[in-house]
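One chain follows as structure tokens, the form predicted alone.
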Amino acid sequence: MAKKLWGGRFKKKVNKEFFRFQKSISYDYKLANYDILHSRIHIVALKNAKILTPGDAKKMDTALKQILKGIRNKTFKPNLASEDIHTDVQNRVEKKCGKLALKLQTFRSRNDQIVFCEKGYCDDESGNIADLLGEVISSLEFLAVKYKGFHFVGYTHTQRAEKIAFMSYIAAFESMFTRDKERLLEFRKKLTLYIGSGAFKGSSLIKNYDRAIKEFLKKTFEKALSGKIKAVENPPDNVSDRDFIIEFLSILSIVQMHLSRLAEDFILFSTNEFNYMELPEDFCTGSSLMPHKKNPDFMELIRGYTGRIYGNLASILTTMKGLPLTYNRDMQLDKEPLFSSVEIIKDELAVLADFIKGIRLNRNAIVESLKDESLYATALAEYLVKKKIPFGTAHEIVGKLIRYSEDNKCKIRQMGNETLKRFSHCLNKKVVDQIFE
């Protein structure tokens, strides 16, 4: 069992199993690039409060360095024997700098250091997710481009409804995509990192935050924080507050409701009955028994991991919802639901850009389809408007025309205009082969 940050007043061992049970280490590692930020700035503090010197607080910000360059080159690997990432940081500074690195933890609380990461995390993230959105609308332009002039079947009800052009089909996807990353930018724009809440109440040091903040960030290449990171102004709902990360997962899943969405019309549309796209062969499996099988099932895992979306959002939710002020351990459980649900998406989103260049239109079922003389009621309807008829009276003769096509088994388009007459003196074959072309 690894050191830990606390333990002076308990006289027994903490129990081996219930030790194991309440560390998170196994997820929490995540965090470790936010918690040496969080530390090389208090560090700062230390310094102009005059309980470090220069030379100490100078040590301990390049072992913090030099464990942060092993994150970065990936070769950072957690001791899994740590409490939490906190303590495994704080512990790697206590063998680079011996018993200088107690003074480390002087005036702060892992309370403040655990919500000033999470919202590194989140403000990292929804960057990332933001960039994978873009490149899965250029994705969806290429296709749209790719059948630039092509006709598709509009559905309302699952029933069809009218010809519609494929660019204006697939444009809805990129306005649904366009929003979700809009609204990440959004939520980023406004994630404040703060920092000097100490436990909950506030923090000795908190009045020499904001300078050291200015001169950290003066002093390092993180200036993209600028401005993101300050002096806490409310400890007690600092500590306690997660609306930052229900808020993300809540754009999050709206991200996965439209991934879901894009993902059962392609099942739909693939499938034999319909047979108006052909999916990229890469991207789906075979069955082990049934030879002939051509399996969507990239896209049935988006629609399936819907599920999983929603019910991290739910899980945060519910957990918040009865806490008292201000940190409680309850809140160590949102972690796995916002890391599961950023992986998720990101993958989703990686391979979706690529699968989306990859669907074929099968052009001879969508044209075969579109011969479906109902697709063009509404736009018959709207003809006679413009001859000055009432809405609601074109409405019933195109109404009635349809029905006598099908009670009769006669195309419109094979009428003659001695028939058309019969429901409006402005119908002719003309007319229709324009409207039906």
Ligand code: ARG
Second form
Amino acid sequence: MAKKLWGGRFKKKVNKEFFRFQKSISYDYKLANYDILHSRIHIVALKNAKILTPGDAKKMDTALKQILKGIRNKTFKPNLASEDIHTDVQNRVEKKCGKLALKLQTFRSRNDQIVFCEKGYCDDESGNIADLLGEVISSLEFLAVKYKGFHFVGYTHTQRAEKIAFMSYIAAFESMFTRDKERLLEFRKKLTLYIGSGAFKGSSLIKNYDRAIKEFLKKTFEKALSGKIKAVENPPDNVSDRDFIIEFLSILSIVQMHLSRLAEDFILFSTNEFNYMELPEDFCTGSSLMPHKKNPDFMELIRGYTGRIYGNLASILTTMKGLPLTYNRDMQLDKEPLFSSVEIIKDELAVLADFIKGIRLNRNAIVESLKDESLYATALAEYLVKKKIPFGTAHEIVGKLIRYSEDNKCKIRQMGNETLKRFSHCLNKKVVDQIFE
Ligand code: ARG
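Next up, can you give the form predicted in complex with this ligand of this protein, since the form predicted alone came first?
Now the complete complex, all chains and molecules, led by this one.
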């Protein structure tokens, strides 16, 4: 068991199994860099409040920068015996600076650190996911351009509806992911990392934070963070607030819903029954028993992961429900669902961009389906409307025509002028040929 940040008031040693149960280091180590950022700003505030000498502040900052270097070059290994990442970082500073490190926790609480760290994580990851969505949008654009001029079969109720341009079918997915990207960027824009809540009511240091943040950002050239980190305005709310995680996971749930709809379409359209598209072989797997199988596993896993992504949102919403103010340890359980959704979505999007570029359309099967005359019924009604026939009447005329065609097993394309004119004087073979093209 590594050194803890508490213990003075306890007579009994902590139960080992309980200690293991309550630890969060195995997952919150991912927040190490944000915890260091918090500490570095805190040190400046302590120096300005004359709690630390400039020399001591510098010594601790150097120690923190060394730990940060290890995180950046991926040599940092969390000490899994620590309770959490905040303790782990504190213990490392103590190793480098001795007893001086005990001043690092002055007027500071992990309640303030954890929400700061999580917001830092959400800030970076919302940006990363927005970039990945950008790549998926580009790959959809690539596919649309590759099949420019192609027609496709449009469905409502999974029943053939109308012929549409393949480009406009694909553009629907582009629009969904563009809205998702905008939602993420909007979320990111309004995210503010507050510092200085103490355990929940702030401390005498608060008045030093604005200056400390400015001084720190100027010294470290961390331009991207300017305006993003602020001295806390409402400490009890800040340590209680997990709205941003709920909001982020809601946005990711919408992204996942869009992904699963795309997956479902591509699974369906690549079946032998439809046969409209060929999924890239290098993203499919076979069957151990049936030699002929080429399965759309990637799409199925995307569809399947929707349960996990929605579940993660439901998990945090339920954890937060009815919690008394302010911080409660229940809130430690916010991280696994957050990390899980972010990692799944990032993995899906990273693979999806290349997958989409590898899709091939099966022109013959599409052309065969496009021969279905019902796909042109709406266009025919529209033509009649242009000829000044009220839409209700036009709808009725075309409906009767389709019915006649079905009852008499006679294609509309094959009907002569005489038959067509029985339904409307505006109909003739030339018109049918044009519309059913
Ligand atoms: N590990 C906690 C969390 O993730 C932060 C620590 C707060 N613990 C405490 N005893 N105040 O929420």
